[in-house]
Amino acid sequence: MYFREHMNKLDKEGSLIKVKKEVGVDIEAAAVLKAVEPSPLLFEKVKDYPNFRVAGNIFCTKQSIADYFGIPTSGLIPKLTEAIDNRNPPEEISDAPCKEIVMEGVDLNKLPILKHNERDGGRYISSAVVVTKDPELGQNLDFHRAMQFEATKMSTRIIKGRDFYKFLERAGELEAAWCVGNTPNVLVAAATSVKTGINELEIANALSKTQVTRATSVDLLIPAGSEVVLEGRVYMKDRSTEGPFIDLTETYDIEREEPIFEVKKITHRKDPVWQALLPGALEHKVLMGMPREPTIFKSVNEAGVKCLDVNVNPGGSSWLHAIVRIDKQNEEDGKTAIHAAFAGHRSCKHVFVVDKDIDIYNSLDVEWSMATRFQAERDLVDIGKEPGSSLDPSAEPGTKITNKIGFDLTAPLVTKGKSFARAEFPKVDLKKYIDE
């Protein structure tokens, strides 16, 4: 299922908000999408761009993506989990819709891109994913904001260390192609962290059966149901200022020099949809920190501890902090957990382990498992100053380093003095009592 289907079927079950009043695209769209989040929107009508149409907040919640694959939310990890160990190469097909139209000439500002905020460094493509490939390490999936500043060129910020800026560094300049326009196995595919060299879209069809197609400019596959592809080149030396954007964080990011994305061919669907993802927003933080729980759910689980679920929850910004609930069998688990957490996702600030009467979505749950199960003398687990993420304002100026903390909110298997067992209240069926 395409991204446009999927839309379809949120509109018959009655979920879509449609909008058929006209909006802007500078800060007015992304106000509304913000103001009736979680809900999915559509704008049928966009100021100066009446050929399009803008949809967001498709997938604002983990409800929203287990839906889509018809599973439980409880099922996302163990789904995920076998995706990445499981994957299989996608279909390759030739007459592909994201093809259906190629645009004469080259003019970002055909395209609605969305200014969010008013200290924006500009209009941004935030909901794509991009396909690189290095010769020698094969393709990569990822995501990459990019500030357009030109008709034709962007800058794009690149983070050291992700396979994109190897690739580029090796090579001076790349081949890119930007994806707008796409569902949950291509989206969560493009947010895994796996080893480089691994295609991740072999992960999206092992997901969900995903289809690829060749580019029409450059030699890449991409994901065949796009709504709107641009394709082009990165210059690793030719550089723009990009920023002020808004981090995973709710907080700015600083203006940098990045590299350009130079735009050399722009295809789309008929009557094409553009995908807009809100920075910061809800979307955001699933679509990033939901695809690091099933590396966080296997570390624990090697380290031999019986790992029931994670939550990178959205109050971490769905980055820095991490809840996961285990089994304890042995006192140490809930340490050993906590270690085990960190090395599962190396950009977290904050590791949360409870037990497995605590539900990891109800923070009065976990803040209560804090109060009443926590001794900060006993139970805290300093890690020291490490690496963590580039995201995070209060880390040293100019690195990555941040102190790590655990947090062991599990009882202990032998209770002395009061019990930390759960009081449970009777239940009742409320229709023998109460008239609906």
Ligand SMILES: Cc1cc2nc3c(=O)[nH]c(=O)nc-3n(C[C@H](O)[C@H](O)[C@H](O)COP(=O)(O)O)c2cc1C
Contents of the next structure:
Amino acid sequence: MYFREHMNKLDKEGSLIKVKKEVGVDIEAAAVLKAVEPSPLLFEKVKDYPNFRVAGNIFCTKQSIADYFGIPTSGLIPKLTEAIDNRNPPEEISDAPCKEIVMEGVDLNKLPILKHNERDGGRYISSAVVVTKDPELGQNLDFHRAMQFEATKMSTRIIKGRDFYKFLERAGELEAAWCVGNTPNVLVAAATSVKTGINELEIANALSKTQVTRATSVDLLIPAGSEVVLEGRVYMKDRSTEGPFIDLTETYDIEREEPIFEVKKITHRKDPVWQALLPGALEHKVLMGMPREPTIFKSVNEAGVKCLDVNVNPGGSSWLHAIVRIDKQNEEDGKTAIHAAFAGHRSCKHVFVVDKDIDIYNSLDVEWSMATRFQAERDLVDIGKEPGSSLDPSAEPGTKITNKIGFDLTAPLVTKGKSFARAEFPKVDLKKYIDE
Ligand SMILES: Cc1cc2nc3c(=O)[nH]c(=O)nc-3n(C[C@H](O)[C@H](O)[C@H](O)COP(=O)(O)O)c2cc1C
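Swap state to the form predicted together with the ligand from the form predicted alone:
Then the entire complex follows, led off by the chain already shown.
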């Protein structure tokens, strides 16, 4: 199912907020989206853009992504692991929705690109899946925010180490397509960090059937159901100021000189819907953090500890914290899991390992296990200083050196004093006592 069809389904189910009042793309739309987060919302009338509708908050929660795949949230880690391991080339079609309309000339001012906040450097595309290709390594999918600074040009943030960065370093300049308006098969696949050379569209297709089509002016296969596609070239040495912009940690990222994306062609579906994605907000977080959970899960299990679940939670900016639930069999399991979790997600700063009776989606429960089961001298693992995340404002500027710490919040297997088990009250049938 494509983005639009999924949105229509949400509408039929009654879970889509529809705003009929005209809204502006300059701050106003973002402010409304933030106010209703995590509810999905569609702006039906967009000031200055009568041909477009704007939708946002469509995939703000793991539940919304699990619902798209028709599975429980507990099935997301196995589903993503399976898709990464058993990739599957997508079907190529020629008559694709994303090419229904080819815009005449290129003028980015004709797209309802949002400015999200007063201090932002400009109007930003934040939801696009970026398709690029290296002549030898093949296609890659990434996310790269892009700030408009001219009618045909944007500056785009490409972090060193990303596959796109590696491709650009080799080629100097590359064809690229920014694809806006996609579903979680494509979005989540693009957010995974897999071995360079793996085409994430094959992961997307393994997650759920994905069709691709050849772009109109660049030699790239793009998600066929995208609402809007911006085709063009990115230049490594040709740079322009990018930023400030709100990052995953909800703090402002700095201005930098970043590569220019020159847009040469724009295509879109009939009656296009522009997908907005609020920077630093829940949708950004869930897409960043969720694809790291399978890698941590795998790493902990491979270290010989029975890992039951992992939550890279929004409280930790969906990047800097990992909560790992284990079935503890040996006294050392908590500490072993801490080291393995850091190996599974190098940007993580704090790892919390809990027993199987703890609900890792309830921060009060996790805190309870820290309050009742943790002794710093025995259970704190100080990894010391290591490279962490460039997104963390407390990491050393420039080097991203950070102090990584693990918290073993599991109870000792042998209880010497009070029991660590939570006392349960008897269950009753409330209907017997309280009239509905
Ligand atoms: C919503 C969203 C926005 C992102 N924005 C950027 C960005 O602007 N620049 C960047 O380099 N990475 C950004 N990322 C991260 C990467 O694109 C993403 O982690 C990707 O998996 C890296 O893939 P690679 O390992 O194939 O290079 C973003 C991720 C998400 C989910």
